[in-house]
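Only one chain is given next, in structure tokens, and it is the form predicted alone.
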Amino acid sequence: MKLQVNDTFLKELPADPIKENTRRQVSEACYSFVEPTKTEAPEIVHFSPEVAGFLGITEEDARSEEFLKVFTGNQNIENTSPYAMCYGGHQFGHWAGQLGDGRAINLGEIVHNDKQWAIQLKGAGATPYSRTADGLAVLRSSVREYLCSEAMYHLGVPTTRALSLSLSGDQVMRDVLYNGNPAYEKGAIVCRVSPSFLRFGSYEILSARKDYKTLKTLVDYTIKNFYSDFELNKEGYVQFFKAVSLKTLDMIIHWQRVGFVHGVMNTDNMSILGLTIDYGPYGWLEGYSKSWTPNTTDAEHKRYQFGQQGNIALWNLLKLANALYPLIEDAEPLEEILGDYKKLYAGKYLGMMKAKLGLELDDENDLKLIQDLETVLRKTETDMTIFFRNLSNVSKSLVVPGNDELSFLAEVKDAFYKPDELKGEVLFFWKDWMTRYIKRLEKETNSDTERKHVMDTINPKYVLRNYMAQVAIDAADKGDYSIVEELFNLLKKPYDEQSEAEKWFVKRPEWARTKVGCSILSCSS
């Protein structure tokens, strides 16, 4: 297996120049050189070939010794040193301090035909940024981040990708749902691939601590490695925020759009390069609601809840125009920049929504036709999902009958979790919308069969469920790895029919609505 190494992150930013690992505040420095923890009896659960040929390694190479050693952390790459980032991050609302990399360990960057990679390894161990934590992480939250890194990748989510799932061999301690229960569970580590890990909190650590020296190389060194269309100069670093904005606002987009729910959109937790990017106690909708969260952490306050991601993201980019605004000394183009961000965030949603909907043409009841679907989808618990997939069925030559007669949402009926809530208010708020939805199909110069095609590539028919991720990760702690491998390949083509897989386009189950790991999930892992 031959790699090859260009430490761009290395080479150019300042190292932490205390070499042992232990638990410390580093200070004008970027990354501390840190060694993963060997482990005893590793095995490879996965690996995705595709994500395997970015960085130039076969299939003969992943299933070699060295494919393992490497990806576990019990050796490292050739030519270079690994390191664990420094950052530092506002958690729920508060500035965190320092956070780091405390249970991620980056193995180095690779370039192969012309695009260079991060690797990383989750799960590998304890560095000086891990606090009281032990760095380690288990089989569960590590199948959830391996399935849905490259699930979103294939929805069309911007995304960092996952190269391997491999077993530690190792038992590790987790309180599951923080309430003093806790268990030995198996440990894991996951390699995720990126072009860089920076995140908001990258910066934030060195503004507050008021370090503008660093501050400036890092930024600097993002611009000409990943922004490289902009001066390095006060005008190509607001140039440089607003890019960020833009990438930021493209990937909420796409997450409102499929329905999917992040759970811990902390500064720290944000990609500089628009990346969705550490998969936690992640969701996705299964009945409609823009207040659900499926992190136990915020189920008080619902901070992170799902009609609330783009603002959180506006908020979040706030941050990091403080933090970008010593290097710039001018907050007017900064306040612009995230004016501009709201206006842009509207018509993108409602650009969105109109294209799940299949309407081309524009139309000013458009926004109240989105808005009212919006509420009537919550009268009675509505399957996201399914809704929408379904919807590309509906003819424009539908007639609503007159009567309590159901026939009118024959082609989303399997979306109701309780068809037997389809009358009263709720059938007469139905039957209004979709009365109006035809009448606006008809406007629409396409036809039907043209309609479906074009809302099928825009509205997946498989997500990575919750209970579909609890099914998989429950039959791998059993040594069975089928379902692990049959979710890959279904996920790889989410908005193909997959005939042969209609059993994972339904409904959540009843006996996932309050298993944990299905509905609720915490960030332990």
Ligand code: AMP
The other form holds:
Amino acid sequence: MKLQVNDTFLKELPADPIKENTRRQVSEACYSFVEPTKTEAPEIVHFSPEVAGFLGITEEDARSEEFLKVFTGNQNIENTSPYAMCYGGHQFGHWAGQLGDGRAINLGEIVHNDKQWAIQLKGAGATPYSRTADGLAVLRSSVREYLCSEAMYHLGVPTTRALSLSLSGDQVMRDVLYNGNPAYEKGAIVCRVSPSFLRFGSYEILSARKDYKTLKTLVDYTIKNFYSDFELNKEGYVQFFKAVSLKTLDMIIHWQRVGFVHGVMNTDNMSILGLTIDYGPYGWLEGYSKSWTPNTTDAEHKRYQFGQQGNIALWNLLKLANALYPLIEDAEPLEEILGDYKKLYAGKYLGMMKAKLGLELDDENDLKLIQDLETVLRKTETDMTIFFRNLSNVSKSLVVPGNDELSFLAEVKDAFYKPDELKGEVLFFWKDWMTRYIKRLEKETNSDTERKHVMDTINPKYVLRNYMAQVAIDAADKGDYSIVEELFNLLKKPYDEQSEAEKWFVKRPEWARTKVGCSILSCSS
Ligand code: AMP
Ligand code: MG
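Okay, that one was the form predicted alone. Can I see the form predicted in complex with adenosine monophosphate too?
Expanding to the full complex; the earlier chain stays at the top.
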């Protein structure tokens, strides 16, 4: 296995001079050198041939002893040194000070086919940033991150990628619901891959400490390596911020399109490249609900609920703007960009929802049609993925009856969790909405077949439903990785009809409604 190292991060940015692996505040530095903790009996559970290919790793290499050793932290990559990154962050609306890679260790940066990738192990042991925690990760959260980051990529959502999922061979103690019931679980390590793992918090920590020299070095590094259209001056920094805000907006619109709820949108979990990063207690909408969040830690305030993700991203961008301000010393252009975000968000959201409905032409009533759909989808629990996917089967020639017959909902009926509730006011709303939708479709010039074709590239058939990940985890915990493999392959083609996989195109089963891991997730991982 030959990996070509190109250590931009280590070469261009200042290191913490202390080499011991002790927990501490690290100042005037962007990272600390740290060795992964060696594991006794590691085992590769799964790897992605596609991501391996990015790094120049063949499938044969990926089955080698060397691959196992390197990607479980037992052997370093030649010509580079592992390190943990320093960052801070606003957690749930409050400045939390230094956080950093508490359980992520970067193995180095690899260049292959002119593309640069940072490689990071999550769960490979404590670092100077581990604070009071152990630096480890368990199998359940690692399966979730591994499967979901790859699934998101194939859905067309900007994301970090995953190379491999491994068992460390060690046991890790966790109190899943933070209710005084700790138990041992299998330890695991995910190898993540991304052009960069820099976060908003990487800049915030330097600004908070008034270390503007390192802040400038880091911003210049980021622009040179990832936003190279811009110059290294005040104007360039403003342009850089604008580009980050546009990428972030784009990512959130995709989340809303596919029904993804990140769950912990703290500024330390916001990638500077606008990638979905740090898959923790995330979840997928089942019943369409703007107020849903999977994260029990956020159950009271629901700060990170589905419908708020656009606003929270804006709040996070404001924190990034504050962090960059000392290099720009002019609030006006930054405020303008934040103001533009709001307007752009509204427009892009409308465009995205129209696309989900197969509406290409403009009509002044489209916004109202979409708002009313969002209302009616909540009147009785309606599965988001099934509803939008099957909506493409509705024909322009559909006739909505004057009586109480439900046949006009035949194409989307599988989306309703409680079909008994389709009566009275709920039915009245559905009839009204469907009548208006059909009328609106008549304005479109394309045929039913053409519209379906386009809609099916926007509304996925298969997403990683919360219970699906749990089914894979329960089997994996017993040493059976066949469902990890099955879902990994299924989710490579989320927009395709896969006749042998219809069993995954169903509503959440009732047993999963209240099961831990399926509907309730904590930050424990
Ligand atoms: P999160 O919100 O889960 O992304 O994590 C917030 C902070 O806690 C980050 O600095 C993580 O590195 C750190 N962290 C989370 N879990 C652990 C752990 N088991 N050991 C050490 N640090 C952790
Ligand atoms: Mg994080």
